[in-house]
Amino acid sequence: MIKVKVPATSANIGPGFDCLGMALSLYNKFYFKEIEEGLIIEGGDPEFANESNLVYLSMKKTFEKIGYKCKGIKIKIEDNIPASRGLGSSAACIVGGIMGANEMAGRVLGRDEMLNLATEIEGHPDNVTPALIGGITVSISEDSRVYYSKINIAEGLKFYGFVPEFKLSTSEARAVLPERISYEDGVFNVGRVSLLISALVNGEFELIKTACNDRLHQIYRGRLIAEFEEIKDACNKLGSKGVFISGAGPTIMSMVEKTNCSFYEKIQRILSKLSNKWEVKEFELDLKGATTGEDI
């Protein structure tokens, strides 16, 4: 049986719309076996225990690219990444399916080829790149190829995700974005994403709060997320170095210095008093990305 583990991801990281992403210590696990015929899917959402399953569709796309003829497939899914919360559940399914198919076919594709294929399926590389590569990455797609770089950030940060009970679809979050932006807003974001990367690499954590400001997506998507401003203000008062919407939302992320030992307890107390139910998750950066083998 082939085993694949893929981390959750948080894309955009403030101003890095559709190009920045980080891999987090929360995982979906996938188990694959070639069978005599048909398709068997165990685990995951029962609604997608069929040929519309994204893991299966990604495997099928990979087999087509490789030219591998698969008789039948059994897929078992352990989905720990919540769906429609901005934590890269779709990217995890895509990467898991591609890696599973590639293992089944004899490891024909290299990592970069798998990344290009994952981006083709997903439509953009900001989630699939850290899911596959690990760490914090910057990635772009040009001429059907993904160019990426892994950012070696300074030690000293931990990451908190505030995951609500309500969902927000990516299509809905995309629909509120403007078709065009001003030159001024473009310059605003270019400066801040540059500052954010530099601050993370150099350990200048006091710059992150300013660097996380954004005019491309958060000012629009924040209106779709109940209690976003209250949570952002609370995090800032508790010493957070940066607060941003995770992917398309509605999960909210906070970067906190590891020396801030009281943050977790205090933010939990504040969130418990809000109208909506929020789960606080403490993450480490996952530096490996997607893995296969017995030790997943």
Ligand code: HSE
Second form
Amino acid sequence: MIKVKVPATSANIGPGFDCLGMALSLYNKFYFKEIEEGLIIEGGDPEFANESNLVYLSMKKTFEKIGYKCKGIKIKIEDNIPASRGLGSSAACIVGGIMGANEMAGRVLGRDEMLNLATEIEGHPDNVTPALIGGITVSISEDSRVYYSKINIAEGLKFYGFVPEFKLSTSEARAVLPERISYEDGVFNVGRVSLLISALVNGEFELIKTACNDRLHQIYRGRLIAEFEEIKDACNKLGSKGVFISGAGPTIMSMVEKTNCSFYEKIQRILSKLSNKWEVKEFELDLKGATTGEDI
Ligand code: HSE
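Okay, that was the form predicted on its own. Show me the form predicted in complex with L-homoserine next.
Below is the entire complex, every chain and molecule, led by the chain shown above.
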């Protein structure tokens, strides 16, 4: 049996719309077996226990690319990444399917080829890159190829995700974005995303809060996320170094210094008094990305 483990991801990180992303210590696991015929899917959402399953579709694309004739497939999904919450559950399914198919076909594709294919399926590289490579990554796609770089960030930060019980689909969150932005807003984001990367590398954590400001998506999407402003304010008051919408939302992320020991308890107390139900998740950065093997 082939086993693949893929981390959750948080894309954008404020101003890095469609290009920044980080891999988190929360994982989906996938188990694959080639069978005589047909498709069997166990685990995951029962609505997708059929040919419309994203893991299966990604496997099919991979087999087409490689030219591998698979007789039939059994897929078992252990999904710990909540769906439609901005934590890269789709990216995890895509990467899991591609990696599983590649293993089945005899490891024909290298990681970069798998990344190009994953980006083709997902449409943007900011979740699939950290899901495959791990860490915090910058990635862009040009001429059907992904160019990426892993950011070696300074030690000292931990990451919290505030995951609501309500969902927000990426398509809904992309539909509220404008078709055009002003030159001024473009310049605003270029400066902040550059500052953010430099501050993360140098450990200049005081700069992160301002560097996380954004005019490409958060100002539009914030309105779709109930209690976003309240949570942002509470995080800032508790010494958070940066607050941003995770991917397309609705999860909200906060970067906090490891020395801020009371943050978790205090923010949990505040969130428990809000109208919606929010789960607080503490994450480490995942530095490896997707892995395969017996010991996943
Ligand atoms: N960059 C994407 C977005 C991530 O913000 O729409 C969500 O898939």
